[in-house]
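The form predicted alone is given below as one chain in structure tokens.
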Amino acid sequence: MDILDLVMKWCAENGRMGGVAWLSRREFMRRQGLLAASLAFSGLAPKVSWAASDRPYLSVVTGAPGPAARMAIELLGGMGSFVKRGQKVVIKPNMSFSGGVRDGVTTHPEVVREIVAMCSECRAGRILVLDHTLRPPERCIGEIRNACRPFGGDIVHGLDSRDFYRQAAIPQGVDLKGAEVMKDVLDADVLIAVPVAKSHSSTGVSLSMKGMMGLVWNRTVMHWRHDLDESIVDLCTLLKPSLVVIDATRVLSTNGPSGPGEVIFADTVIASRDMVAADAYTVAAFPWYGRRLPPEKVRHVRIASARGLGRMDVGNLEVKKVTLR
């Protein structure tokens, strides 16, 4: 049983899917196809300097959202390892829905604010926080925009007009050969993925790889015209974050991506240069639909690993864990 089978079983047992008691896998997929900086300013944030040889493959920090995000990045060598003076940086959180912080459907504003602060400290030339929201942007981006406002009033945007996108080829695409991608992302020097950890009814989980769909104009076509998991991996051959910071301060472990569902308050941030490893570690670290699963049970993680985009053998990777008090 892979995670999609588990999602289907859970939904049937809990009365989801529009009241249908059970759906075949084919019918489930068909229906899915039719569904369309406080610490930074105070100077109190911890500063850590690590030699390159001491940097772990993954960092896992438990603590308050902002400080945990900062420490997770510091453990990887600091934001200066990813962002240089004058560079254009795009930060991609989950802002698709309008739920509150405790609902676990969007990235914690304090995590995003801390990352913006760190990019500002590196003297980035332009910092943008972008998503293609699934609800009206003004209902979705408000909390994160308010959190980031001290760094400028033109940072956070939900881009819901096709004018902000342009066609891009995906040379390494197996199923998806091209997509209309946000112009700012295509023109950026650095892409940072900052997803919230949550379940997803079509792909089992929504983490950094699945989150790249929020940077394209027509994500619906990936559901019904393409193999969804394969096309997610195709998109990730084009959109490769330099840094992944997964917000697992709250984990929406059931009924994602929009909730409401069971939320686990884990107070954890996971970071890596490798999006496959970051996603794989997160899959293994928390229960999904009531069960613990190995990363290979998530099909797009398995495909990405097989295609060489990153590693899912998290048991063989160096992981640095820190608890902030």
The other form holds:
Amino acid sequence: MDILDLVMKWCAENGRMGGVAWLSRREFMRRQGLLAASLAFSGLAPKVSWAASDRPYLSVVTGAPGPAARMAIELLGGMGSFVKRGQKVVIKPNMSFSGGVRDGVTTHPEVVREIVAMCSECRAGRILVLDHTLRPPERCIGEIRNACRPFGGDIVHGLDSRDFYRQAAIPQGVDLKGAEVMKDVLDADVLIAVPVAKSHSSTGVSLSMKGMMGLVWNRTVMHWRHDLDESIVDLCTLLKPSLVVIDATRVLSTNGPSGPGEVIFADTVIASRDMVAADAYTVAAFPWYGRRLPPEKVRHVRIASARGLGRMDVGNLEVKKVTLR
Amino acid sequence: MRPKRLAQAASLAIFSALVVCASESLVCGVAARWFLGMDPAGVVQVASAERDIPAGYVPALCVLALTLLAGRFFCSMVCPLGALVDVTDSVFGAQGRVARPKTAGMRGGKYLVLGILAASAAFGLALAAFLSPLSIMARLVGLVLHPLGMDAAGAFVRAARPLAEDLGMTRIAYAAVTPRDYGLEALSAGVAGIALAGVVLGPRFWCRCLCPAGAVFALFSVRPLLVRRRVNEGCTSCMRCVERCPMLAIGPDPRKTDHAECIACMRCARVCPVSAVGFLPGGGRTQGRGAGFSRSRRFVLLGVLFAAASGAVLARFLNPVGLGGSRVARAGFGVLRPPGSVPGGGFELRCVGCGLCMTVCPTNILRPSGALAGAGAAFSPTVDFSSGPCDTSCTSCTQVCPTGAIRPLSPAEKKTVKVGTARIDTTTCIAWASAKACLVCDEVCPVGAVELRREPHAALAVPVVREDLCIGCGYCEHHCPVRPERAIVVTADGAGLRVEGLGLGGAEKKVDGGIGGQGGDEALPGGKLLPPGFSD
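Shown: the form predicted alone; wanted: the form predicted together with the partner chain:
The complete assembly is shown below, putting the previous chain first.
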């Protein structure tokens, strides 16, 4: 089954890919109007014309985890367009759980290693791979730490002491006005989100936006004191990665985030500068609980799009697809 | 340094190092278990209560066999509490005493303590936690001094961190010292303090008059076959050895030794001006026992009766029945015990309260039960998920119990043996009561035992615990945001039972395109209802 074909089909069915599906004139006009209105309303028309350059808005690469991650970033212009020499880089994979690679609950170590390698090639000043793990860190970060060892013995950390966090205001927060965030993240020049693609019982999916909760000290407060989806978007206004690489080499399509659930071995890596678009594309690209669902069914993606954090109209975005064999 | 002092210091250092390092390395924990297995007081308790001598006490049997040959060498050279008693005695000057203390006649007390220990165990009350020298020391080191040391280390790391960051010493900069917290520290320290406070009553008071392990060794050392105190003809009866013996085991004739009291500390040999005293095998004349405690038949009989009676009375009034904290009362299923614990009352009767399971627990969730299980079982471990969950892949606590109160579990078994079963209080649960998509319990559950169900009156899918999957690991309780009482709590219900072929050990949770894998809802596949977490 070619998942990408299914995405195309879904996009086509929704009339967003231009010319593929037959539409009545009235329907066509209505949709054009809606699109224009939504763009005007949300102020989302991109300032940089990605279409003019050869850099796509989204890159989708199928292949082995490491090479696919590398190619996905190369398609966006290479790591050099994100990381400059001497900069402090924080990479945020999902390493919150202690499952193995086949459980699909954590980011593939080879994807993380490839990204660390690319940052290292760009002569980043300091590279850190950080997460606030749900399980005891020593049981969670081992595989990724081993994978990254060639680039320094001390770059992967599960920070479970409050000493490593600092209160930060969220000026654009609607519900969540502040949070204790990892100092290293607040001080970093570049933040790269590398989530694994998985379902989530309370937020539908856990991708790059939900993953930012792994950079704060007290995340349960977002579950009960605040509106979870709204506060995820609040947090993402503060913690907005410059590059998102979604590891869909394995997709935990049911019983996320902790599993055990149905794992789709999709061998896919999705990258974008826009966290909302990357998440939205991933939602649309895979079946969740055996069902095809459009991105707007995920409330935090919907809210983020409405608040102008990024785009979820993936049908309108330029997607560059490559298959490595 | 003298050989006896050297052995004593080395033993104290090794014991403390093993107990402290047990918190980092299971190898040290297992080694500490063997050390604690030398404790005959534990053997007496478990044998009396359960008619069993667990494999963990093989070291004690070996030491007892050696005692038959060489006397109470354990007390002077191996026992870490004995070493501390010696330190206290020398600091407070008890060692230099010349006059016989008034407590000279109280040496029989330790047999009484031993009798009470055995009798109360037979009547269903475990007291070794308060009386065994190795348990007292293991708690002092593991549950009192180690946490203090960790606090100091944490303060140092915090102070050094800015400098380490500036110097690029990332290993120090990211070193996180997790504080250890057990509770009941005052009682742990207090029991050790009482043992050491005997200094006011004379030298080695604890070892001489109270220690039940010393009593067992004394019974095995009435006449050591190989190495014992021997005095040759050179003795001038200067009485120096009689005056300086900390155990008051010599005299009044300096040639005579009470071998049951002699701990082979060899001070008599050292202070003898004519070198007439030796402890080497062979040579010299064997002497009879000295004066002092009279083991007359009537005295022994009275002692046995008194011990049995006090054991029965203590067991009647200190036992867990009727006691218990609010949590136990609420849950009504008894006290949570570590994974693999012997079910029923056997656990309390085996546990000697050494606290080694608590020290090795990486998430610091094992703590003394305090009042939960009754005064007698105050130092037996219970599970408190406030500091973390029970890691499903960890078997540490099951590997270090010398008494067999916690059975060893393989990693595969650990994932299927229940600590208890989680229960949801639907009146406080956020999803049930406030219709908010909290569902943290489902997010963290490692065995997929929290199921989301559509209830007719609930706006959102609400969490429900599947008792056939839940192993009571406490991830849900630890992460539940509801305060002061968490809305999902692990109870001891089903503790020790096995979860068969499901959860972590077995197949994946069944998924039929519905909500959280629950079947039988025709409306779900392709219907109006969306998968969990999705919304229109």
